[in-house]
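Take a look at this single chain in structure tokens; it is the form predicted on its own.
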Amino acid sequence: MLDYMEIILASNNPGKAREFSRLLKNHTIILPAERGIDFEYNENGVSFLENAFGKANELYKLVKIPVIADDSGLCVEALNGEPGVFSARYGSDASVKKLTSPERNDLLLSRMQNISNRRAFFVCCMVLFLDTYRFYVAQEIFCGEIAQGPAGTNGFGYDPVFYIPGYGKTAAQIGDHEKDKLSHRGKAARQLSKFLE
């Protein structure tokens, strides 16, 4: 059993780092910037797995210690799976500034106007790289619906517009503990924890 590891998260998102720290609480999660590393990865894969694996592999080459990476996104049934792997850059044009999370949420809600099928799910593909020939992959989902409007301040990304019918709240209106039990990232992290144990 690997009781404790320092793991570098292939992300520059402090919100995601906090979430991973809660999910893998027996280990220390650090961002590349905390090691003085300027890490950017062009997520141009056609699947969540391709993007997550690519990020983990590239960062591992730089640091040579355990790395965890994920690619997550929101898939909306009525929009043929959009935004999917393009969730972080949904509605953005390469020639202009990337949309902020609230702007992406507004764009999604405008595209969902007058659509009765609100079913959607988050996907998280998570890759834990221990070394070049030892890595683990877990992919999980979190089912819900697109809300009629944003609500809540907890979480990040599409959380304010992702409604959880069984709770009567958006993902941004529930506490961290509840979210970790339900979420795509929480489920994938628990699968990877099993490998570590």
Ligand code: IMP
Second form
Amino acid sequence: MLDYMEIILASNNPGKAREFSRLLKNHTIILPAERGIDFEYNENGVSFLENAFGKANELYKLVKIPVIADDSGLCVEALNGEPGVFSARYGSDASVKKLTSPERNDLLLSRMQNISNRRAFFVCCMVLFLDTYRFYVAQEIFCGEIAQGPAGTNGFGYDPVFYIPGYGKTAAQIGDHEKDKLSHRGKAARQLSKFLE
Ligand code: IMP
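Please give the other form, namely the form predicted in complex with the named molecule, since only the form predicted on its own has been shown so far.
Everything in the complex follows now, all chains and molecules, and the chain you saw is the first one.
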């Protein structure tokens, strides 16, 4: 088993750092800012893997300590997999202000009006870089449906419009620990923990 490690997360989002700390609890997760690093990465890849790998590789070159990076998004069957890798920027282009999460959810619901196939899944690709020549990749999914309207206040992003049929609730109506068990990120992190062990 790999001993305790300090792992730097390729993100500037403290919420994500808390989530990773819960998921990889034997290790300490820190953000680039805690090392005085201003890390920005332009996620312009065509796949979750390309974005996650690119971010991990770029940050590893700067810090030379283990790095974890992920890229995730929502794929809707009836919309041919959209918003997919564009989930964070759905409905926005470079010339307009980025939509807020509730605005993105409204946009998605309006595109799904009168569509009966509501099947959708979240994807998370996670890359753990130990050093230049040793890295691990896990990609996982979380299946559900696009709800008819938003419900719930937990979670973030598309959670209020992501309905989990087995639970009769949206992802924003379940608790963090329940979501970790089901989620794309939870599953990918557990696969990476197995590699670490
Ligand atoms: P990124 O992985 O930080 O690039 O985020 C991708 C985008 O996908 C986020 O901004 C959210 O809109 C969406 N997303 C990814 N995972 C989830 C989730 O678990 N719940 C809700 N939205 C998510």
